[in-house]
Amino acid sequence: MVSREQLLEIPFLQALSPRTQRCLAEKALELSLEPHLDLYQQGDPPTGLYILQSGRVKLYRHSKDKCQILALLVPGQCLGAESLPTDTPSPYAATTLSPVEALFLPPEHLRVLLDELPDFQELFLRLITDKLKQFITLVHDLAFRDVTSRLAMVLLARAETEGKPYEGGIGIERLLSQQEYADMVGTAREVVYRTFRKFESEGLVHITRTLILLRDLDRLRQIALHEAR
């Protein structure tokens, strides 16, 4: 069992009834999850639902020998859960890129939630809804952005959720490989290569061992923007 307050730090949950917190409260569990972890698999059975307090999570669908990643989580955010309500194997994996602190509540208790408390089955919806949006804006990019495009985008979404200021722009780790950038801009990893070094050589980011430092946030922006005719 969790607190309530606890429940208050994620600002989602805040909305809800004190009853229907209370009842979170009771059946969510405290997960301490370690870096690379796989929570679950595409094809495996409808999970419950993460939430998650502190850490990185990436989600991801693959066909072969192909990846596609669908979107980095930051604290805040939720995954899992979207198959349960049709009993429907989970569409995508999800692995832990980071130390993870996470909220969950098993397919068991998530299952009585969504049909004893209206607010929450309303939430869960939405939450639902906002990821399906989330994913027919990667479709639109992979279809309609070239690379230079995609990547830039990327960098700058993790530098809005993520960036700190350092001297001479912002800053994001280095969380990523360059094959994981890859699978999220649907590319191959060498032409991501040769794109950072693009963005190198025009000054628009500096990368060290630990840290892409984005120099030129508005000339990125401008490139992010770019659609494909």
Second form
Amino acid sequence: MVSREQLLEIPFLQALSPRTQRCLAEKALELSLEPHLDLYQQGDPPTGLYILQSGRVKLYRHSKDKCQILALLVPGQCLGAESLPTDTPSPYAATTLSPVEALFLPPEHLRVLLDELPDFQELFLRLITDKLKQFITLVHDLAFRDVTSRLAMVLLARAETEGKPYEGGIGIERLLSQQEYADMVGTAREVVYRTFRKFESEGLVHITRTLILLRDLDRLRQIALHEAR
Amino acid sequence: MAFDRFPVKTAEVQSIPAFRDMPLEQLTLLASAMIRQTYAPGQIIFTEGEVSGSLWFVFEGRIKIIKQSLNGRVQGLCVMDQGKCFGSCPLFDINKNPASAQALDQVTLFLLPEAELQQVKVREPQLVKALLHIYSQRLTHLAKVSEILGTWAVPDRINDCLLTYANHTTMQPTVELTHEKLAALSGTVREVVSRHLGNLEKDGIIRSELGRIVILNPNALIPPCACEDRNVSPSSHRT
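Please give the other form, namely the form predicted together with the partner chain, since only the form predicted alone has been shown so far.
Next comes the full complex, and the chain you just saw is listed first.
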């Protein structure tokens, strides 16, 4: 059980009725998770709903030795239970990238809440359609943009959600490996390495041991919006 | 597009899988709120960027959902046939359509306009449940499309499209899509599809006939990178 105050810290839960908030607070569990922990695998039975309070999680699909990262989630977003309405295997996997604090609604409670609370049902539908829109954008980027544009797009998206002002630009934490960047933009690690070098030589980014500093957001935006195909 | 003066019948709404278990009274209510529309092949149903909160159901024929680049290249997201539902992403959050919809054949659609949809939604929580089911399936489909575009080689993507969009109810699976449409669905250009299909035909894996492709050896088309998803029924890929 968690307190109603904890729930109200999550913006998208604030619009729920007091009754629904009470029911959620009764059923939710608090989780503290280590980095690089697999929350669920692609093909697993439907999971419960995780609501991120802090930390980062990646959603990805993989087949044999290849991987496609579908989304990087930030606090206030949620994951899991995507296939609960159809009772089918999870369409993707989820792994923590950093220490994570999350609220968790186990699937058996989630089913009851979805049956009994119409406002929660609508909220859940909105969460699914939001993710759907996010994936449509990803398909668009993979289909029409080249690797350089896609990498610029990923850096800008991260700057928007988690960037902090530093002298000379906006800094984002070096959370992802080059392989993970490659898995996000659908290419090989070597290509990501070369593209970062190119960005650095053109003065667009500066990479330190702990940070990627985005030094020219306007130019990065131009590159990101370019549709090569 | 033509509005048909014939009202939508309750039995017709019941033929849509999402509403199969809905009580008769609620089905009648839903049918009375729907408008029958027909579209000719190639006609645009709605375009990306338009604000629209309506919901469409395919009663007859097929439609495709597409994204278009600034350069005019098309990427297909899915093909939807009888019983499938589309167009309601902005339902609870008025927004722009994230993709366009186009008729592939002569199609009959049932339109549930936004105002009626909001009313039915309030009175009928089962509608939200049905939509949850539909969008959950679609999320799975799009996650897979993203993986395919990001990690699969072009020939594997074309092979997967052939298997996904084949009609498996006939003795030999057949695909009724042009090379151009297959190219849009697999994220490549028509010339590459034509060359690849020529190779498949030479190897005896498919046979090209007028307006369709007959799959002679479906197993040879299973991409080596495909994992457990290939065991999912083809219809679930289409939603």
